[in-house]
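Only one chain is given next, in structure tokens, and it is the form predicted alone.
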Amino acid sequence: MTDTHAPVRIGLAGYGFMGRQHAEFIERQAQATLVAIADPAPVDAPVPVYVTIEAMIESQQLDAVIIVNPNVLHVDSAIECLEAGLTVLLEKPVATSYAESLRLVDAVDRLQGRLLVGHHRRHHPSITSSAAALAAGAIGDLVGVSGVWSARKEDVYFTEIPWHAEPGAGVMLINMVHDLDLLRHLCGEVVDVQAMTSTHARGLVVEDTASVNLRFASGVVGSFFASDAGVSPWGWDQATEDTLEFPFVRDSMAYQLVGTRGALSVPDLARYSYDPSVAPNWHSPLSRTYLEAPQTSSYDAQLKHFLAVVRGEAAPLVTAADAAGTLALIEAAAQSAATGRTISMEEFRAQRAGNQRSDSSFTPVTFN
């Protein structure tokens, strides 16, 4: 167990956009200190930089590593750190395929490792409040959910960082993965998925626009639209101040949850309902109130939780197995888009798990 009085010594694997973001989060946290970075590219950093993770681990006394390198390196990098006895915060997606993610799930179990997956939005206070309100029946029985994430990424996002335009990236794995993770968290497991994708806006190998329909085990149905080529004020990043690079639109929203006695928009936490003394009736006026939540960013809350995981004071909120479930949903959506079929999640997971066990050369669905 790490000394609870000393700052947690953290290494960063990757110092691109998100790596620099994590360095800023660490700097704001008194109980953590950034001591080293591993990145094969020459970078200007405030701490020693090593070409490989192995060199960083060998040269520094670390308690933990935050992995923010390209998606295709996530699993191998995480296993390398776990084998060194370090606690890991692994940025999403946990892997580039569900089959590959199971290799990490097995490694965490085998090594009894501590690994938190960076689905940071689960740590946002609006999600904590929303989940509690749904569990308490604040909008009655949940009927459906819809959501949007759309923003126009600049062209250099794809030209200056080539892997952003290659299989293993795309708006589904880079952006929608966060949203579908939250929908799983708030609404439960998905049993069926339908999807359509498009590459016409950018003409890249990876999709720039996607739409999915979801059926949850509870009977709830939902939909989600995402695009990295379309201008909009709608989406998590615009509706929160988690990432200051995005313009904050105060009255924006990311998700709309509809129940038998009310509705809830997230993350603004506006609750719409009828007079509680009368039966719900579509002709009655709706009132709007707001749920309460403390003011903090997802990333700061996630880092505090990660430090507790490092010290053995908390279990990871998002485990490798949980994150693998979200990745299975994303990959099944890609398969649906490629085939035009509705995909059963139970059948999909069984097929992919069987392929992972029996054929190490198995090629996952590509996102295009």
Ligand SMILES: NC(=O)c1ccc[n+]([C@@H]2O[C@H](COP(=O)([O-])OP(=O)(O)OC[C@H]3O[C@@H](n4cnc5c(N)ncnc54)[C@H](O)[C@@H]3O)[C@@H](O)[C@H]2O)c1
Given for the second form:
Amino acid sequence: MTDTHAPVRIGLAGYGFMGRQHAEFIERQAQATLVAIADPAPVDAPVPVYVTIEAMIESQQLDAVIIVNPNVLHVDSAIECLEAGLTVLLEKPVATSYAESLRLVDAVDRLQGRLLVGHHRRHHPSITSSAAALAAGAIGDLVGVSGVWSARKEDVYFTEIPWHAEPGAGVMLINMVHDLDLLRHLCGEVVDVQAMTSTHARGLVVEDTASVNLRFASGVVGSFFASDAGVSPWGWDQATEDTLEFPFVRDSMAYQLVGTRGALSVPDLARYSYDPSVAPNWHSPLSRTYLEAPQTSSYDAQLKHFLAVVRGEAAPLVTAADAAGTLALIEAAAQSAATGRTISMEEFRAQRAGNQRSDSSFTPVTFN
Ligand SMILES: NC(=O)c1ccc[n+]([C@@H]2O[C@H](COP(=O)([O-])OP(=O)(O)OC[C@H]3O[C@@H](n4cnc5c(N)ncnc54)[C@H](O)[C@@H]3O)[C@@H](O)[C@H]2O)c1
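Please could you give me the other form, the form predicted in complex with the named molecule, since above is the form predicted alone?
Full assembly next; the chain just shown is listed first.
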């Protein structure tokens, strides 16, 4: 069927590592066109480049902006675009603190804005299949979950792009934020978190390695390990063909979900179970079958969805409020790592709300 929509006119705010990838995703999508870029650095680009977002918006007729600049700029950039009436795809993390993310949530509400958060993995077919399988009881009642994201980033990632080594970055905000978003999506809300972080491998101010324990409201418990210093085949980016930046590792995985009647690994969708005619029993042989899911890139699916959000045909799959919930979890994990205490998410949110009301000079936890 022919799509009769005029291509959505998109501006990119930020044309670095990830901005250039977004330009490629737009190039692949007939219903979108890249019109302009805002970036203060001199960049070689196929469309007009402006030094500020403001200049880009004033000079060009845009429908939407994809914000791919450094994390500390995200909230102000997004609010500027929303105030101009544009639909926004905002890269993760939406902010560098929970309090900042709430400022974004307020702005989206106040302006009745359309904003999608770039947790692209949510658009991957394996996540839709996993969520449906869990809901249908394919592995019985969920008991626990574990996961890994570990890959050795090149040293120049930190030396050539200084913000990657400064507070507001670090493996938790840059990488683990995607995983915790997905674990909340698949397993439900987290009620308690414990964490340990380390700067041992790289010696930077920001953590290179982190391990978190999670207790979910359902009673499920789990853990997640992330490192940008450790070589490994395990993690979402190695286990999918989402981006050529990460060579695909066959049979890799990111998450292992265990239930009372089976187990599921994600995103390869291997399901393990005993013979269904007998009661689950650890002496029985396990069989492995694979759930079906189409092969689609998360980024292409995310962009298609974003175009529907721009046209008012779909509500954002990942909202600012969703992202704020995950940032609260990341920040509570950082607090746990700094204090050695288990952090109750309910108490953490209440404390943050109280701080915001009573102390305008409140400083959020730093991630080191
Ligand atoms: N979804 C994902 O999987 C994914 C992957 C990588 C990065 N990211 C996110 O994308 C964002 C960018 O990361 P990166 O690795 O491309 O960083 P980068 O430093 O390579 O690129 C950022 C670009 O923004 C530009 N910039 C700086 N100030 C600006 C401003 N005021 N307005 C517009 N542009 C400005 C910089 O000059 C640079 O070109 C980060 O938020 C990061 O977390 C997401």
